[in-house]
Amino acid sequence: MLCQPAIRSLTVLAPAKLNLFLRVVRRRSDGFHDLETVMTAINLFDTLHFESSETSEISLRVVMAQSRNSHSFPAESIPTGADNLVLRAAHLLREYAGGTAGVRMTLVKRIPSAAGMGGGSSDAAAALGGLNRFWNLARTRVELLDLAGQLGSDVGFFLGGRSTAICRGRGELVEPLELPTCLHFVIARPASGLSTPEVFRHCRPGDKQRSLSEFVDSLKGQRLDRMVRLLLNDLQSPAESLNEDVKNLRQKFDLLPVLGHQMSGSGTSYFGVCASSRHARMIAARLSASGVPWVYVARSC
């Protein structure tokens, strides 16, 4: 989360994420699942802008933006009512702090929704962190993390100080990782999306043979050749069974010279690990030419 302050206004950048490793450990008695996942933030950002309000109203306007290096953006409706995570975060923080101030917010969307890239969670984290500063609440990171856990499993990751982390539990237990260099990706997203709850309803605890510690060691040691062999996403199989577009993307990536590839989160976005930004741009051009409706070249932040 990056802040750009101005008088009576504040702009916060909310990054997307990719899941480089995602194991479903077990189904919990509360209906959720315990996970082991490695997430990394990438340089694709939504923008959340705050402006002072003379009333106590908390309002949100959503604007869809065209990403500069995407072929096209799947047009989708983003809810602006009570279910929107940005509004929920704002009301939750104000209630917790006992405040009455209002705010006018504008959210510029560049991260595709229903894509497994954490756009809604990142926007919620941007609202918590940004409004804590904008309203001069001086709430601690521990307090904000507690509120984040009430909003969603991935929100805490985006409040962290590092761009890459191991997340456990529902995703709310965050252990930052220090990586020596950035990673390069090409990301594709079909026109269709997927419901995260629906994907989890069809998933089963996954492969115990692949080691999280080995994966993390390969990341820290810049062993890309080893890291790509350890890529894992236990949600990919159920996602493919629910959405043919995910399977089609996997088949496209099978034929491309990427180092490794898999789905992110609960889908439908799919990414390939590349050796460099030039390599990623070359792969992106092939994907766009093949008719994939949204393609993005990215690097870890």
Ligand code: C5P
The other form holds:
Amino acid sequence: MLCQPAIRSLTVLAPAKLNLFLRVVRRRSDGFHDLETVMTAINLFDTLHFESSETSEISLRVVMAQSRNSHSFPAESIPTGADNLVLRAAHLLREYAGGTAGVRMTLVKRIPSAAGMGGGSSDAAAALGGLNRFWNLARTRVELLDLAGQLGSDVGFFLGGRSTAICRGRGELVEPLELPTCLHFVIARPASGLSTPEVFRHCRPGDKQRSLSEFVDSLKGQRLDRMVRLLLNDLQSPAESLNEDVKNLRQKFDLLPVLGHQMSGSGTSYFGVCASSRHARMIAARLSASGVPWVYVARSC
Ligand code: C5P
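Here we have the form predicted on its own; I need the corresponding form predicted in complex with this ligand.
The next block holds the full complex; its first chain is the one shown before.
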């Protein structure tokens, strides 16, 4: 999360993420699943803007960023009511800190929703971190992490300020990971999305035995050839059984000269690992020409 402070206003960038490795370890009695996942933030950002308010009202306006891809994601798909994670984060933080100040927020959306790219969670983290500064609350990182955990499993990752991390538990236990180099990606998202709880309901924990430490070693050692062979997402198979578009994307990527590919999070976004940004742009052009409605070239730092 990056901040650009200004008098009486503040703008915060909320990055998207990709899951490079996602193992569902076990189903828990509280309805969640224990995970081992490696997440990396990428250079695709929502923007959250805060302006002071004369009243104690907390308000949010959601705007879809104009881009050639934006037609696929209508503004109606983003909740703007009390269940929006940005509003929930703002009310939770104000209640916790015992404040009364209001704020006028504008969220500019670029990250597709229901795509497994953490857009809602990142926006929530941007609200927590941004309002902690904007309202001058001086809450500690530990306090904010606790609030993040109440908002969603991935929110803590985005509070961290590190671009890559191993996340365990239901995703809230974040161990930063230093990447020696940037990774390059091409990302595709079909017209349809997927519901995270629905995908988790259909997964079979522990189906594939893969080692997180081997994956992390390949990342740290810059062994890209090995890393792409160890990519894993245990949610991909249930997502493919629920959504034909994900299966179609996998089949498209199978025919493309990427180093490796898989779905991110609970889908439906799908990424290919590329050797360079030039390579990623070349694959992106081929995906767009084949009719994929949303295609993006990104890197991990
Ligand atoms: O934590 P978050 O609100 O993002 O989770 C949404 C839903 O996804 C949960 O209610 C749960 O059904 C599922 N989930 C899970 N295990 C996780 C994370 C999410 O089962 N580790």
